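Okay, so here's just one chain, in structure tokens, the form predicted alone.
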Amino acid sequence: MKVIFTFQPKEEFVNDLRNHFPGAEFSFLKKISNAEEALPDAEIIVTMGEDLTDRHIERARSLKWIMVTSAGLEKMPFEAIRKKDILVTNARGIHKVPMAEFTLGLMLQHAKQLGSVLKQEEEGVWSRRLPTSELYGASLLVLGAGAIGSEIARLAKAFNMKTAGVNSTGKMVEHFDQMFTLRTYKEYLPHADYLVAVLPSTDDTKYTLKTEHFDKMKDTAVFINIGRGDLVEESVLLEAVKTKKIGHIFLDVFEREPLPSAHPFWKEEGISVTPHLSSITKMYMPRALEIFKKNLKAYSNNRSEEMMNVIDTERGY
């Protein structure tokens, strides 16, 4: 069983995998371009999910399973994968703790005006006239009530926030007071103090957030996007803050990454930019590889029905 990694994990992870699966032949490569010779014999490919192309899938004649060590799958060559009936799994669920903590951190940063506090400290200004607020009693609407969204709602409940969510069915999910679908959530927008987007990039979600949605929101509301940058057009965001339709926007994801240094988001006072790091902590790789190890054990024992996070390649998630 030949397993190719198209990235290089730390040595401790490499040794751990080899110790747990002595019968597997592992190849750890720095990037996909180094895998050309190994691809034809690879039975399993482990990837971050952004480097595989149709050509790689076609060249990998023995490929049976692809493990994506992230949750994002929008760059995967699914059509080629479907043609060869290749199994795909991902690391869904490993992001919920860091991304939920990151989101609550941004909400607290806004409520307590910590950005302004830091600026005052740097300038040696003593002023207590900052428009601070509380999360207590505030209303939160989460677009994407999956593992990450549910964890955000759980933490929000610790602050006694009112929580509403959006999923594909509208069925209730733990930690949410109300649930909507992408077709019905607009009715809650006028009540939301915080709108958090955790949606993946699909045909149903691309550019789904429009000017009309910001028109319905409070002019004091905060929008946080930690999902995908193509949820809303950049021009819509800029117009929303310039016309004071919204209180503040926090963006961790963008249509083009890295965000160009000359991009207007950097200097727009109503927008705060972070470099797509909401899920990145030292626990990222251990959690991802733990899922891979459980799945590799099931795969090795011909128990594919026990594998976690199997992806529907038609839907792309």
The other form holds:
Number of protein chains: 2
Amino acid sequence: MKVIFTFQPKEEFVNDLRNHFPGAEFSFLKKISNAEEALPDAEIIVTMGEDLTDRHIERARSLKWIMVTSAGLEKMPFEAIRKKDILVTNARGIHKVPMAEFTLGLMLQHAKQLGSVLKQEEEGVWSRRLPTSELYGASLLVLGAGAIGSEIARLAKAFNMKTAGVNSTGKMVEHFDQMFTLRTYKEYLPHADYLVAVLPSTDDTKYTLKTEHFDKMKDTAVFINIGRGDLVEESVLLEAVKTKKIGHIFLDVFEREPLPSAHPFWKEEGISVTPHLSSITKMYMPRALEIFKKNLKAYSNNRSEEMMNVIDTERGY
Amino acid sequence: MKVIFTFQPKEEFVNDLRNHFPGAEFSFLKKISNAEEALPDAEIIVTMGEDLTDRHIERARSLKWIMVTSAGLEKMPFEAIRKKDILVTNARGIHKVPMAEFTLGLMLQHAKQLGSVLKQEEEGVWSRRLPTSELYGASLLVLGAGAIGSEIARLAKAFNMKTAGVNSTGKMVEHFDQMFTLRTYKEYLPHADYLVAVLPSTDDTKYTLKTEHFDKMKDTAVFINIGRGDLVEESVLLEAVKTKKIGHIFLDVFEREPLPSAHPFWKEEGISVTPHLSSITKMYMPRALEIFKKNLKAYSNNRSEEMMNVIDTERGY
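Write the structure block of the form predicted in complex with another copy of the chain for the protein whose form predicted alone appears above.
Time for the whole complex; same chain goes first.
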């Protein structure tokens, strides 16, 4: 059973894998371009995603399973994969802890005005006259009530917030007080103190958030995007803060990343730019490889029905 | 029933009180020095604290009850109060929500390196190489496991942290996994990722945190003081960060407030200064006056046994 990694995990993980699976032949190739020779014999490919093309799938004649150690599958060559009936699993679920913590961190940064506090400190200014608020009793609307959105809502409930969620069906999801669909959530916008977007980029979500939505929001509301940059046109965001339609915008995702240094978002007072940080954590690879190990155990025992996070290659998620 | 306020609440509260208690005669005097004439007839004094002296108690011949709309009672003239058997109530408990939110805000600011992110943004730098961490699985030690400490622990548990508390008896308190006393908590210091102090200033707590304690802590640990500034000598804190005994220190309280502008804390990289913000919230006065209203109702109905937050004037809390 030949397993190739198109990235280099830390030595402790490499050793851990070799100890746990002495029967497997692991090759750690650092990048896909190093894999040309190994591809035809590889039964399993472990990738961080975004490196596989149709040609690789074609060449990987023995390939049975692709483990993607991230959640983003937008660039996967699903058609080629589907044709050869290759299994795909990903690391779905491991993002929820860091992303929810990051989101609550931004919400508290805003509520407690910690950004202004830091500026005051730099200037040696002691001033308690800051427009601080509480999460307690405030309303949160989450666009994208999946595993991550539900974890954000769970923490928000711990802070005694009201929570509303948006998913494709409007079906109830744990930790939300009420649910909407992308067609119906507009009615909740006038109530939301925090609007958090965790949506993937799909035909349904691209540029779905428009000026008409910001028009409906409280002028004190906070918009946080940790999903995908193309949820909303950049001009819509700039207009929303310049015309004070909304209290503040936190953006962790952008249409072009890294955000170009001349981009107006950097200097805009009403917009905070964070460099796609929400899912970054030291726990990332340990958690992803934990899933891989569980799946590899099931796979080795011919119990692929026990594998976690199997992707529907037709739907792409 | 004459009620004097030594501060001026907002008009909505004034109207609300007059509507709810038409039989009471309220005087809103802005400060204690305006109260000289009214004092002898005042049955109830409502104060934000720190303004009453022995002389005022002496002069207030009809005084039966003092409502303090804060939690700090250090400057109350308890001996004079005790002699005249005057009831004292305070606003204990209303601090727990804002203070716990503020504390979690600082913890997340540290874990997600949001201070560094803000600096990067000012400089237009996109860099994801930040030493971010998670609250998940980290250990929190709270010095002062009262209402506020327990609320901090409750939120910490929502983040899946381990929680240990310190109180005078070591008796279990909700939301803590384990408890210590001021004599025994030292053994937990090597395990704590976050050490939060919410202790009042008493003979037992003054300068109780010493170099020997910082010596035992992780060099990555974070110390947050939202209690009282005299818990630890300033020189001990400066030495702890300068010698990298500890990862970071957040101070919201100081021996002298406002912190003097020439104070070394302002410029010290390893110390973040916040201007005694933790309990500030727009909800402060509404919550404090809610307690006052409940107590005034009980008092008016001669059911003082139903009053909340009655202070033991012997102990002073």
